[in-house]
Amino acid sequence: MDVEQRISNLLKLGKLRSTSVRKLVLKEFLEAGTTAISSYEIEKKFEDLDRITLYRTLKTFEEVGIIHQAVDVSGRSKYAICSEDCSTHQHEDHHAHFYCKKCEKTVCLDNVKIPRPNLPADFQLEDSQLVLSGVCGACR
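Please output the structure of this chain alone, in the form predicted on its own.
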């Protein structure tokens, strides 16, 4: 499936209108693959892109399960494309992220799952993060 078709499918799954900004931002995420990208990186690449529109787009994508936040040790918010199991009601991206100390990239490690903790009955888990850091294969 080509990128344009994937973009169209993701917007349909999220029940979102197809706008030029949404398509542009989604293309960036699809091209990034498992690498998480920050709003700053998108902003830098497209100088004419309105910052508020970008933030609203990212928030909307996160709310409908198209992207998820990738926490890393840099302190910057980064986002990555979600797995196909995510939805508006529940993100299913319970995997680790790897932060490279040399190139500062954050990568989703889809095969490194975060175990679900056995919490007391009156606790409600909303989020869990596992961040690994070191040097990626490209920087070694």
Second form
Number of protein chains: 2
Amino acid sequence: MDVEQRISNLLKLGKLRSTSVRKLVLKEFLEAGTTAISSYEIEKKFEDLDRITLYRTLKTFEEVGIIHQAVDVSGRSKYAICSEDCSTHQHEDHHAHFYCKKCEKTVCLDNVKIPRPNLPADFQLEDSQLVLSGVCGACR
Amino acid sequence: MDVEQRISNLLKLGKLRSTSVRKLVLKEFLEAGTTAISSYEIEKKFEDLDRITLYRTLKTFEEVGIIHQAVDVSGRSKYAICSEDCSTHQHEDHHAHFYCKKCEKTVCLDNVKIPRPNLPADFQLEDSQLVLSGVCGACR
DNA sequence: TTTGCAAATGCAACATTGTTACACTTTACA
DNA sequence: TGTAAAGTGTAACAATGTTGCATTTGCAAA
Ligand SMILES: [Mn+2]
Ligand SMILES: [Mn+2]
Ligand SMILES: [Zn+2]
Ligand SMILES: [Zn+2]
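Switch from the form predicted on its own to the form predicted together with another copy of the chain and give that structure.
Zooming out: every chain and molecule, the one shown earlier first.
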């Protein structure tokens, strides 16, 4: 299936209207693959793309399960395309993320599952994120 | 040992000059205990405390191993007092942090160690953070 | 105890990140 | 094809953080 077709499908699945901004942004995520990208990176790449619309687009994509957020040590939030299993208000990306201190890229480690920790009894666990950092293979 | 004495000791250990801002801020962290606090919270509590000096103070405390950063799902960084084992440029707080979605507090779970994940061979792991979220005991 | 100087502070200026309100435009579908 | 809801662009604002620079302060040597 070609990219345009995938974009169209994903938007339909999320019950989202097909607009030029959404198609543009979604294409970026599909091309980025397991690399998580920040609002800033997209903004710089497309100079005439409105910043506010972009924030809203990311938020919308996240809500409907098209992209998921990766907590970043640097503080800025980054997003990556979701696995097939994600849907509206139900994310299933329970994998770790790796932040490279050299190239500053964040990548999804789809095969590194987050272990379920033993919490004190009175805590009700809903989400967990495992944020790893160091130097990535490409940078060594 | 009383608080003033502990403050004085910690600053000496970090080879830091004893200034009014540092004593004030450090007192906050000692009182907060395992609760991580944000720059904003301190700023609001002490209206005439200079924002920039506060940021620099937090950075310095972190560098010398007095406080450690807790990655927060909300994006803003929070800090908590370090365990005894931390020293300049060498943090030893390898514990998870819990963010309560109701009270928005972040607490150190000193007893929840971060499991060492199995990474692809070419990744060089240096740090790891386990960020848990849900509802804390007090809020249930 | 005084004094010199490095360290720390306070202020200005700036950048990034994000949110809300509101008028305008576009999309989807009846 | 017309319409209503959804989406966009602009402005305004708030939070978060950094750097440069002049002034003040802590501290140790004299
Ligand atoms: Mn991911
Ligand atoms: Mn902690
Ligand atoms: Zn790298
Ligand atoms: Zn709570």
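Being a predicted model, the structure only gives us computed values, none of them experimental. Residue numbers count along the first chain shown, from 1. What we label the rigid core is the largest C-alpha set whose atoms superpose within 1.5 Å from one form to the other.
In this overlay on the rigid core, G33 has a C-alpha that sits less than 2 Å away from its partner position between the two forms.
Relative to the superposed rigid core, the position of the CA of R116 differs between the two forms by 2 Å or more.
In the core-superposed comparison between the two forms, L132 has its Cα shifted by less than 2 Å.
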